[in-house]
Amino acid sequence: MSNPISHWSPANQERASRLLEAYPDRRSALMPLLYVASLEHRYASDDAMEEVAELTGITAAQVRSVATFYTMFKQAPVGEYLISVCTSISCHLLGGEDVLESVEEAAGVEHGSTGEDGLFSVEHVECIGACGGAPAVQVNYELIEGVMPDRAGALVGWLRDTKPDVVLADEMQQLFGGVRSFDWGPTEAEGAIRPVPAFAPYGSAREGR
């Protein structure tokens, strides 16, 4: 039987193998494998979904049904920094729409789009579980709470100027955040290196500066 991911990087092939070994039923590794495939392809492409289907022993249609249900699996190429602005009720009432507008203006990208230079993608999202720290923003799924419109624009400028290899929630919160929903506790040393949630086993997390 041919290896459907023989063209993947050695590191991602190893991650996929470890994930498959971690589950008694291979299909249970579907979602983490989609994240690793997204790292390899930069999004959940048609090829990525077919490769995951072969790895898990299910059909490509079944993989697609999962990848299209969960919005964190992207169906098109995403910029280096995915900026997600919550516009659900708490954030909306506290200025989430103004934050989104500020992000769009500073990035030069409308929500639901990716800039031509591939640096930013912007989206508005439903509740991300930070109602007590509204308005809330994520960069590559790293959370910032209490973001005001002017600070949202400054965040975009900082990302453009510094182009951090690792996006750290604690660093961005200190620089651009405000009221938090609760005390976050110890500082997290690891952050996101791609527009994929930062999980060390998936290869999408790394220790920051």
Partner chain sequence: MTTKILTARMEAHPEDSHTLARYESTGGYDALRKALAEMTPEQIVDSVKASNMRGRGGAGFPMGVKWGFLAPAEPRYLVINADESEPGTFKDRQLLERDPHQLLEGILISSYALGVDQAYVYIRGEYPKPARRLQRAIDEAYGAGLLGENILDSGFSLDVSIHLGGGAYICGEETALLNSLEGRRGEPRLKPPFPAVEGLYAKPTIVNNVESISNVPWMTLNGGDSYAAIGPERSSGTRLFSLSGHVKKPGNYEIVMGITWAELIYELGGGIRNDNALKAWIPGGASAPWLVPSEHLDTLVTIDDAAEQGTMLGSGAIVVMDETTNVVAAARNIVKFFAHESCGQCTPCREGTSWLDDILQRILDGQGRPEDIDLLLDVSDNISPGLAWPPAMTTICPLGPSATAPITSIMRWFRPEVEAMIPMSEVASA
The other form holds:
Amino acid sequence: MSNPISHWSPANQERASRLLEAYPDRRSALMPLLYVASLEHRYASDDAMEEVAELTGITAAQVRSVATFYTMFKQAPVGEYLISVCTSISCHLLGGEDVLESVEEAAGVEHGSTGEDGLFSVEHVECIGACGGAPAVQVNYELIEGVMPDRAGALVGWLRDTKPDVVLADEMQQLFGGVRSFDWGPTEAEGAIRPVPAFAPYGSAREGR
Amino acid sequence: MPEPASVTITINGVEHEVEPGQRLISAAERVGVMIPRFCHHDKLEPVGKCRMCLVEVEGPRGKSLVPSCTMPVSDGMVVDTESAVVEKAQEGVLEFLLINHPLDCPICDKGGECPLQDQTMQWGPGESRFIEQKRTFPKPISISDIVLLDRERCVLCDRCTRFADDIAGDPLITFQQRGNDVQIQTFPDEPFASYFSGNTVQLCPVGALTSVDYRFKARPWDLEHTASVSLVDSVQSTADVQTSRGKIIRVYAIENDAVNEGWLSDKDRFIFSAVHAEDRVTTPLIKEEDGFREASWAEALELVADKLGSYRGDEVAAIGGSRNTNEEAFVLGKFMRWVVGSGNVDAQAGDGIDPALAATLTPRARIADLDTASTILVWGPDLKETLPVLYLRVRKAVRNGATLVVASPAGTGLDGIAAHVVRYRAGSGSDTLRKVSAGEADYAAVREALGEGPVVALVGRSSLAEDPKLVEAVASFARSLPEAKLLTLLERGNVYGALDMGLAPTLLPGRMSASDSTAVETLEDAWGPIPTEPGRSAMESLSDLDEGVIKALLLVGSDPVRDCPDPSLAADGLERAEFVVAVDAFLTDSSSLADVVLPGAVWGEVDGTVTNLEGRVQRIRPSIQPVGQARPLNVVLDDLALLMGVELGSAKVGDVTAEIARIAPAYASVTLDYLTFEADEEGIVVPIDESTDLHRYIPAEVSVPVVTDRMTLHLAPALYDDGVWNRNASSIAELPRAATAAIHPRDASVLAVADGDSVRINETHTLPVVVDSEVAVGSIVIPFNQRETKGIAATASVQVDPVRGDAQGDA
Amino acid sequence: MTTKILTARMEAHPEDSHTLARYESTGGYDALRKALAEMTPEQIVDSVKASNMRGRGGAGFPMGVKWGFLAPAEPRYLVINADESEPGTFKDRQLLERDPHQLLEGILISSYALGVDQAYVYIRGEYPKPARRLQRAIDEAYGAGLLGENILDSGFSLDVSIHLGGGAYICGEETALLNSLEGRRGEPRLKPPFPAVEGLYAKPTIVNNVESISNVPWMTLNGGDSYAAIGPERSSGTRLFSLSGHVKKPGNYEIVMGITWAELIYELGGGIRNDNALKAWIPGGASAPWLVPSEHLDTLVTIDDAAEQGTMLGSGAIVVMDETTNVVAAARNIVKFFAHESCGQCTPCREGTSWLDDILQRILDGQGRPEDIDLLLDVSDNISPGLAWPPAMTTICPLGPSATAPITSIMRWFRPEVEAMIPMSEVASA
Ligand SMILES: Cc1cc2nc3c(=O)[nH]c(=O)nc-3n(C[C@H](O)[C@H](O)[C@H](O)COP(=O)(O)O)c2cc1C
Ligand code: SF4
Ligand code: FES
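If the structure you just shared is the form predicted on its own, then what does the corresponding form predicted in complex with the partner chain look like?
Every chain and every other molecule in the complex is listed next, the one we just looked at coming first.
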């Protein structure tokens, strides 16, 4: 049987095999593998799901059943920068919808979709645990708190202009953020390289790497 | 702590003694309190998802609403199923289910037999309070070749998906998306190609899943129902045959826990359209120079009587009868032995096992014994491909904790859940058996597992190329296992019935030996003189036809040119025969070589009894008049015998059943009246008298063929094949998979072929290669009776040559 | 009283409270050393029982009692619930980012007490930074011999792994979480069996919240009874409240329960932005029925007092709404949340929450009908019969009933305002 992921980058293949080892039951690696697959394919594509099915020993229909349950496994290709604007209650009270609107405007992309140039995807999301720093935004799941509507537009412009390879929460917070839920402590140099959570096994990078 | 025999529960103020361990919804139903439900199903794990079955149960902190489908009964439980709170909750759930339902009952196949519709009539509010946009999905999508899905009608009860996953082991339909967007779906380009997909249509409580061939065909209130059994295989699943205006249009399973527990294979369920196929032979046919011409029954029968009467008894042979009723089979045996004077009768076609072993192996298991077995040994054909409903039963047993041991030269459907898989090179089974029984090195764990009783052993011939003596050897080993019970695995619909009726060269009716002089005397007392020696088997008859020793052949629904291990021998034999008469429903490769073809009535048209692989007798009943001029075999032979000057007295089925009971000791208790099936009857198991156990269990030494430069052959049956019934059943006709030749990677590299390349087998057949590590090294696996493998002889070994370039394309 | 158990270190050392060096230099892992050297597992369980601490994830079930239900079968698992998705809640994020070793030490001691050698921390997918911080702490701990085989030469071994969620609030429900960890849809399971008997991989499993477990080191060092002595009897210990919405000083506040709501909102929270009037607040996350100043400002912040007022402290998330708030829009926002997050397996929640959302949206769009008020309440009643507290349910888990909390709240406290939005209603036409 040929290895279904042999076309994946060596780093991702290595990630996948480590994840498969990490649990008493291969199926437990399903969600982590979907992240790695998203890193490779930009979203949970049919191909990706078939590959993950092969790796975990379940059917592709079962993989799809799981993947489509969760909002972070995307069902269509995602742009370079996934901008998620929280509109749940605390952010709603402090203008989350306005932030969403200005992000949509600045990016030229309606929420729930991806721009034609593949640079931005915009979505509104339910509470991302930043209510004390409402309204809150994430770029590739890296958080910026206290983003007022005007600064949100500027954030989008900055992303378009600088196109950072690694998206860093502290940098964006400093440039475009405001009030925070709590003191974040020392700055971090690790961030996202794709619209996938920047966590070592799924893909993340240090600035200036 | 042992469970008490019963617990007392109070439902709506009335006390009831009920069996412990069951769910409240079932306990209530058994005492006549029907609690509405959608997701609950007796044979599926409770999930409590639809919430329709909420009732109030008293607890330490007062009454609370609980789903009765997940709540086990307990002693002293006090339940209210009719309180205002319960009614409101149930009405509420119903309203929730209806807000997004299309309410298209007038055009829905389920209209008239739909609990959602019924409960809406009974409880539902008159007018909808829901004025929002309904959830819509594009109209029906096909989730397989056979099944369509209307997502709008789906109530997300999880029945089809639980069935697919837990029961069938084919999790190809799943819930997808979340919340209000949840829907049942397959993976794109990966259809719900399960052998059991049709069960989901029957399980679906609403009209979301429909079968392609039933859609818009009838309204439930127009249907007539006949409780009968399926004759597709020897499990003989109990089935409800449904007709409308003289045609069979649907087959549903009947929940007979002793046999099929309410499941059918798709072949069981969808074969029926062949009964009405255009290609049915509907009048007698007589062959002339330029082919068949239609004839009257009178003309055809006279010709046959004339011809058959002109030979000595032992110059005539009969092959077939395994898809007929017991009564038909009995009459065929009586006709051959007494009227014709020939013992050359065989219901098998050389593809089976020793009839005495099949008919009298003890201790015989019942299907339900699998439920309580500690260890199950399957050494034989792939159950999923041959006896699919038995495959489900083994799956269930394993799910409930039984240890499964599978032995086969190639992967089988059960391997995935087996604790031990014994793989052996095709042809080397007896050597492997010796090692297993001795618990030699690699087999120590298997041997140990088999030491854990009670053991149920399912033994059969794994491939047409396998020596049938291996089955005897395996059976004799299995008998030595702790608390062992056995089932043999012959496949054809009523082959066990036919053997019990004496359709074997070595057997007389009632599982008596053909060389047992008392049994012969008893029959002679009843009928008149019969041959006193065993007759010839099908293979012997076919080769004697070729030699000219046998001159005339009676074929009864048998197609040896397709089914016997040596197709060319069969074809040559039929060509050389002086006279061949076939009673058949179709012109098969064999019956088309006959001189006279008589249209036989078939399943769905005939009345009588049948016997399954555990010896269970059930009633098979007619749902329709025979198509055209087709007639049941007992009637045909009655007429034929009269023309030959003998009165068989077999025109009436009931008379034959009564005669069987008189003559065949094992069937003494079987009467048609007894078997007037109401839906919950199980049939009767005809006992095997262990003292008359004909099989002596001296397993012959099975020779291991010496094969050096050839590969040993594993010629394995597949569920969907190129048989005439399958071809003529419209909804499954296209389902046979394109045949391939599977070989182990080591052999692939020796032959220098890869997936997609082709190999040539015996210089006659070319097949694409599948490289499969589940195939034993040195073996080649080829499906039996497929379009592309037609004519391959089941020899022990074959010559395999890689095909170079594009030299492909003969079949 | 200004007792701080969980946040003292991060307040004193904002730059490096998350590092092993700082943790150890401030008494970290002393509790583990004590537990391994001086205490039997039973003694630790007893200490946790004595603390009377009620779980901080939302349900408020006494931690020691739950531990007592753990079935004897092997292996057993400890699973830390860091799915923190209840709108308004962000306390676990702070504990993970700022003091991951405190959680790890809690996990170590708890695992030792429960006979566990594999623990999982299920962190919501939208929390990559907390996951990175905890992962670094885990790596440091392995390096220092505090995780892995034979920890501190005690013979006790433990592995801890992080599992990231995929974006589904329902995975905070403990059985949905276990399904998710097994690579399945995050659908809550039927109970019984409870996880303590059949949990992860059908093995005995304890699921506890990040904050709950972060308290274990302190309890171990100081004794469960000392913990019980802090605060009111049935609301013992300190608690981390997440304050958000229209307050001047949003943030996490570790307090001893028993203060008044007025103190919490006006003193700690600094009062309402622009000094506007307070209109209502949600006391325990989006699932909790609302409280209003006219009735509740002077009542006490305790688990029992909240229950008496027909609500709960839930996940400790307080969302404050001032006079400018459109309560129908706020309620709809929360209902929409639950509709979006419904797993969809049971009928009343799947169909009912979306229906409620639709009706509220229609009212907001000016298309409300007078009968919609009764309809909203009756549909709610069909999800949570009686609309009482604690909620009865026609559903499998409490998510569906949670969606009715904002509806009953606005109908109870702001009904005229709702009616005023409905064109043909009596109020609107008056
Ligand atoms: C819908 C729903 C969401 C929940 N979300 C969370 C959550 O995000 N975090 C959490 O710790 N507990 C959550 N819980 C509670 C958990 O089911 C469980 O009670 C808790 O993790 C137990 O830990 P504790 O006893 O330490 O609080 C939720 C419960 C429900 C019903
Ligand atoms: S109440 Fe909602 S979230 Fe909970 S099980 Fe039912 S559908 Fe799922
Ligand atoms: S039948 Fe009980 S919940 Fe569906």
